[in-house]
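The chain that follows stands alone, in the form predicted together with the ligand, written as structure tokens.
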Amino acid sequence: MPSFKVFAGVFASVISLGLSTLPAAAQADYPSRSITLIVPFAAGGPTDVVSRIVGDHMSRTLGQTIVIENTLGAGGTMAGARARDATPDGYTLITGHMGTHAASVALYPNLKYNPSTDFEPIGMIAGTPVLILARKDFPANDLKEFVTYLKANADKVNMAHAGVGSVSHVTCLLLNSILGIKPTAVPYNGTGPAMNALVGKQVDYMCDQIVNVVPQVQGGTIKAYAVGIPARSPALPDIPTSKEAGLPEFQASAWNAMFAPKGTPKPIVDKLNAALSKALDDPTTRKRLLDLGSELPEGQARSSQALAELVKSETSKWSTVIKAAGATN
């Protein structure tokens, strides 16, 4: 008869079996039953909008719906600590960018997630130059104007932003730092709704990632001064970039990446990383990215790591700009 001690060891072995031979079945099967890509943001703003068209591709190639939930509140970061606690198997996703997996660390003292530790990052979907926008009937014609009118009037004007850490929130910090003003700041739960406030004129400015702003600029309903890269956008060639336009030290750039809460097995990783790879090489999806001013990732830049990477390099460099800027949350 077999001592306990024996039992015991029989017993822990077909445990652990059990436990290493599980999640790798569950990984060949995988993706068995729909996916849920958390947005930390309303539906219809830049983060929505690169999920949608992105996922609409990987469902295809992944033979499971992906379904969209926009998860709101505190600059996307409800969302990330959502995501952040999430059961580790693939079927729980986030898109996060900028402000939720970078900026946002400098903001929330208490942040509830780490984004360089507590996520696998998947992949890039796309980067989004920040533009520097206001409501159609603002006093200004170009950007010079438009910062003589704001340093004169920085007590009567207001700024939207998606929630603080946003990257409408910390652009727009950055902007207000350099021209040294602190206008009154209008929170929406993502610029969506905040673009629906520029355009409908309750608001007076904003900076917003390019992929909302495209097709306000070509149906005139909004007037955009100048873009923060160092070229053009091919999808708004006629908008000077902020060099061009008289505020070099406004260099805006953000970026939206696909996340799973950390300890999602790596096969998992790799294959949702190649289905976002294959989107993002289909020419109908990367049409329609593009025509919305996307910089798409292409190689090594869409690797896993260099998204691991960037989110480390992204929350330093935010963090410097904040400080410089002297905002706290």
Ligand code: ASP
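Switch over from the form predicted together with the ligand to the form predicted on its own, please.
The next block holds one chain only.
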């Protein structure tokens, strides 16, 4: 008759086997409940809008609702810390962007997460090209005249931005570094107030995402000199690229991408990547994003590996610009 130790050993083995298969079973059933997608900025902003557009289609593909959670504070880095600490089971994700997952490294010396090592990259959602803008009556008719004027009057002009660490702040630091100027910076509490100041001619110039400025540019209430991407944007086809306009060094796009906490199983990451890619192939979803002026990734640019490489290269790029300007928090 088998001993108690034999029964105990068999029982322990069965329990161990059962426990070891639970994660695999959970992965196979994923998702079995709603998914939270953390957005580091307020509802209605560019990152929030593109997240909702792709999240809506992904929900249908995955068969579960994707719930948007807007987590604000510290230039989006509070959201990054919350996502880093979430259980890595695929039920908490984050839309990171150029600020939270690249520029933040230099802006916040005590940043509570590492964008390159604390997350599993899922895939790129969309890029939002950045334009060089000025008040309607700024005394320059094109980018070359704008550059000449800024260099000659750097101590007199001022630059609006939506707060330290915002896309408008960091991308204009890039512009200023290329031109070798340090104008007076005028911070506002968000893109809306900064844009209102530009439209109201209270400030001279600004850099901002195309998603925020199409109506103003089309309406002629502000000037747009160039867009910082390789090809013209279909949303504003008459605005030249920075290369066409004579300043090829100015390349800036406030990309938005999806990440999961480090340790999220690869099968789940792959399933999310596939759902995201399917959303980007959907004609209605594509049109909604393109109408905003977004750049959509294609082919290999949609892969998790491509996003991992982008985070590293963008962190290096913006760290150089920010440190040179001494713009840290």
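The model shown is predicted, which means the values in this text are computed figures rather than measured ones. Numbering follows the first chain given and starts at 1.
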If one rigid part turns against another between these two forms, which of Met206, Val105, Ala254, Gly45 falls at the hinge? Ala254
